[in-house]
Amino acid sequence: MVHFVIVGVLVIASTLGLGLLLTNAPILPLMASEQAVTVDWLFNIHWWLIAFFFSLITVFILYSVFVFRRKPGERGDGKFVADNHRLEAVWTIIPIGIVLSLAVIGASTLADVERRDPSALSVDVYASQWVWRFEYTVEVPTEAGESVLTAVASDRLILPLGQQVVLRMRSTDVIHSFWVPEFRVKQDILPGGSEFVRELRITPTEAGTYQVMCAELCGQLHYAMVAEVQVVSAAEFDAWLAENAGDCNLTDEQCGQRWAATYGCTACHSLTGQSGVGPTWLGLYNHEVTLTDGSVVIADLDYLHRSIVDPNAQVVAGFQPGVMPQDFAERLTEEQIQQIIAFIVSLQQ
């Protein structure tokens, strides 16, 4: 009986020490959403279970090694115990109870994470190799006093503090996965059009700048598929939407640079002369380009336009067809395409 008391005290002491260490150590990043509170609560339950079972196993082993080790001069075998039905019942019933309890707790946590707010802000998220694009639908007043819906596209995810946001996510090519560690929630994004749109709900609670990354291996530049996430006040969010909801009032070159960043062009086409997944844009205009069929063409305005709307028509030697999205003719207006071309033309060595 004494041995059971000693082992019990040691297990409790070890569990408390290890559990407090695990639940208070800076293992997880900043908790920055309402969903993170629930997820971290579930994490802590697992930490305490890990601490208990680790202590239970370790204390029993070490106590047995030091207390019940064979003494000098002792002979014979240890006591053999078999057919202890009570013990077998205990170690069967208790694990089943723990598993069922965790299932109930997990279901409750999932319900909290997916709780819907009818007034949630909706943001469309487009994942492509290897770039993120975020679109907001905004009402813009007209001169006639009416309002029209327009889309605000951005390569940054801007979120209002304290408001639930539903991210409607789709992939234009392969499987991606949306993950911001500080928000604690993650969602795989599947290709296949509107039929495979996935939703993720986030309620930011901490203003600041974070980073969304792809958590699903998606190709050559998977490691670089990141985007900035900014959580700002409601007033700052409204001001940002109003500023970006109108037409681009910059020069054609500056607007083209804006669209190139927003639609992920510069993720594959460098502006420095270095080759990436696609040819560099630096010094491209009016220079000779060798194609995969061996022919040589001049990168004039027609060539640049065709390369955007029909990228597989003339593939540059050394690069693969089918990598660049094929739907820019639908996703971009003709004005935006011409502005991107103006930006490329301005990139002379």
Given for the second form:
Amino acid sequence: MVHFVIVGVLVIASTLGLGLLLTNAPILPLMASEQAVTVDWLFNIHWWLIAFFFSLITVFILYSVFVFRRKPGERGDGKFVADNHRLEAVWTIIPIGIVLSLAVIGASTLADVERRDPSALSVDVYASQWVWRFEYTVEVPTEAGESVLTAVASDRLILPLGQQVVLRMRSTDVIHSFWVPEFRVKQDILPGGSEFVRELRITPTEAGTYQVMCAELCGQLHYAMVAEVQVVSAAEFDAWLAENAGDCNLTDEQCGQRWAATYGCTACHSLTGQSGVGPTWLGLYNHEVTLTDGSVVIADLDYLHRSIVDPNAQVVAGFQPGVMPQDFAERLTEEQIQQIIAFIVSLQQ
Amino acid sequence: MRFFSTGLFRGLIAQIIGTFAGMALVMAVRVLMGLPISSADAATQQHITEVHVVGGVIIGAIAFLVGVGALNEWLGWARGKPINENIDPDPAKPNWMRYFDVDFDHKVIGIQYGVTSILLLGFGGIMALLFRVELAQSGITFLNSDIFETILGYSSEHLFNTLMSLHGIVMIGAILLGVGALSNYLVPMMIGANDMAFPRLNSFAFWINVPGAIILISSMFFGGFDTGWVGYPPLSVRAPLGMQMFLIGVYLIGLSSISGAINVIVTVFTMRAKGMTMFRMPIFVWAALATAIIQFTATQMIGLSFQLVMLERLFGMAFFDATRGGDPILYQHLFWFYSHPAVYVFILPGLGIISEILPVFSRKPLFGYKAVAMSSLGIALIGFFVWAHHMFASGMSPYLRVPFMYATLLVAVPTGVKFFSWVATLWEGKLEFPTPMLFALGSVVIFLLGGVTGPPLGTIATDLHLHDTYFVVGHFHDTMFGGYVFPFFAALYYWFPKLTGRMYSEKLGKLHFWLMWVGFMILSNGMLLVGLLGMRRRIADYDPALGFDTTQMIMTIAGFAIFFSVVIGLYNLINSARRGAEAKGNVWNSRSPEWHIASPPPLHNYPQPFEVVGEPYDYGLADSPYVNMSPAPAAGHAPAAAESKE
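Mind pulling up the form predicted together with its partner chain next to the form predicted alone we just looked at?
Below: every chain and molecule of the assembly, starting with the one above.
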């Protein structure tokens, strides 16, 4: 009996120590969304359960190792105890109760995390191999006094503070996954069109700059598929949206540069002469390129246009076919394509 | 060199010739069908090459089996030759050659499995060290060395992905073979059988692993593959040719699993000694049985899912291509339907080893034998209803996740029964701590860490944070080291005197244990921590702003500690096998029947069938023998199989 009293005290002490350590140590990132509050609340339940069960087993084992070890010169076997059905029933039924309670809590926290706000701001998310793109829909007043819907594309995710946002996410190639550790929640992004659009709801509660990272292995540059997330006040958000809505009022080259960034071109095509996943754009225009079939062509305006809308038609030697998305003909307007070409043409050595 | 006359050498030559002949055959068939065999277009050419290579490699694997002689008995039977009833080895053949040839003795096959497993373990471990060095600091600093690019011809990021993917799958192969080693060597001896039920199938099941492993590792030289060991499409449909080598290699190893499992199940059900009822079997046999049931019923699913990817690549089918009516999530369901139960294949034998070793060194009965036996079956059964917990973030139907959460958390119940029973076994025992006991106790603590980190992954809300992070990596390695690696080494040390008739060095054994245990605890807790803080899994590089550099460096050093501990362990075992002190008798004072015959055990194990007359773990109870090694001869001297039922 003395053994059990000592072990009981040690288990309680160890549980308290370990539990307080786990619940107070900085082992989770900043909590920056409403969903994170629920998730971290559930984490704390887990930490206490872990503290208790880890202590229970390890304290019993350590105690046995030190107290029940064979003393020098001692002979014979241990105490003959083959089983104890009452004890076995207890350690089967109590854990069943615990896991079922945990599952109920798990279901209700899931409902909390997925709670829908009907007035949530909708953002379209496009994930392609190693780039993120975000599209907002805004109403822009016209001269006739009506308003039209236009899209604002961005390579950064800008979110207003305190408002639920529903991310409608789709992939143009393989499976990706949206994860901002500070927001806690995560959702895979599937290719395949409207049937496979998946949603993720987040309500940011802390202004600041975070990173969205692709969490599902998506090929060569998976680790680098990261984009900036900015949580700003509602006023700043509206100002940003208004500034970026409407047509591009800059020169063709400047607009092209903007599209190249927002549509992710420059993630693979460097502007510095360095070879990346795709060929560099620096000094490309009007120079010779060798294709995979060995032929040599001049990168004229036609070539550049074809390479954007049908990238597999003429693959440059040393690069893989099928890597670049093949849907730019639909995603970009002809004007945008011409502006991107103008930007490429401007990049002379 | 006698090596050149071994079956292994013949098989390797046959595989090389068979691969090229197979490629030529596929080419010839394509010509006859009027299909092109080359193309000016790069993408088409790549596809044509893939068709040729895949055809060749499959035929090469079959050629290996023919060359090694694993199919001789069946091919002879098919040609109408009388079946060779005497399958004992040729006495003129030197003993070492039996291990490189087709041999039907379950002990030889067990050792073949074991040695191949350790070779793969070493290979997978070196892969892990390579990318661990890369992860030791932020920035791509090691794998971008020119040497790698010159040998393999691909970029540092792709090399990282390939190493990481190969590490995963090679280790899984190593574990499956290690499980085969334990089951094959121990089960017949523990139940008093002279061999497995189907010795020819047993040999086939081992040898098919060899071309499987060769093809799997060859993927490195076919452009690698960057999908992780899970091979999710559409990424796996776009990956280089190495992907196919991965699919074929795993397919062959899976075939071995299925054939091996049939053998274990039939052997356990039909070949037990007289008086050995199901609840009087040594507890490891229960674990091996539960494992075999999973292997026999679930492995088909991974074969199927891999076959679908293979066909989608080769023939442009659209199982997973949503634009043509396929579904990318379908693969994940098929894949995890095997791959979740598979992790129980990896751990159940190890947990059986722990249950086997703790009573011997506590000198107490295994507490709650029946509950421990049933908990293995319980884990195996529940294991079939939890697969979608790997898919909580996958975009499957959101509310379907809830029943999988309930089922997943229920796994804690039978697992808990094991832990409580182990603790109760130790309680008030007379504990001794030779190396196998240290490994068994060490694995209980590590497996416990794997167990308690499970529920946060089981409840959906917390899993949405943890999914695809290093927390999962840490949890998984805890379960694998606690459930397989440490118990496997415990088993190696424990049965080493049985295998060789010699004793290992306790000093080196303990050094191996402590270095590996401390190293692993540091490594896995580091993984759990960086995962919680936001480190994704399967990334070649990480942002220095995350502040993981110090932790990663410590983890890498711990990884090297594990590597050196294994080197010490293997040196100990190899050296002691030749020079160790003689250890012929029942060195651990065990009640189990295999310790009551000579070491190493003779061909066909027992000179005469024994009879079970008591309970297996009655340590501490006077006058309660488990087996009677020389019972009065039964009438007709029938093999003690059929009449031994309850």
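Everything numeric here is computed off the predicted structure, so don't read it as measured data. So that the term is clear: the rigid core is the largest set of C-alpha atoms that superpose within 1.5 Å between two forms. Numbering follows the first chain given and starts at 1.
With both forms fitted on their core, the C-alpha atom of residue 6 sits 2.4 Å from where it sits in the other form; this compares the forms between these two forms.
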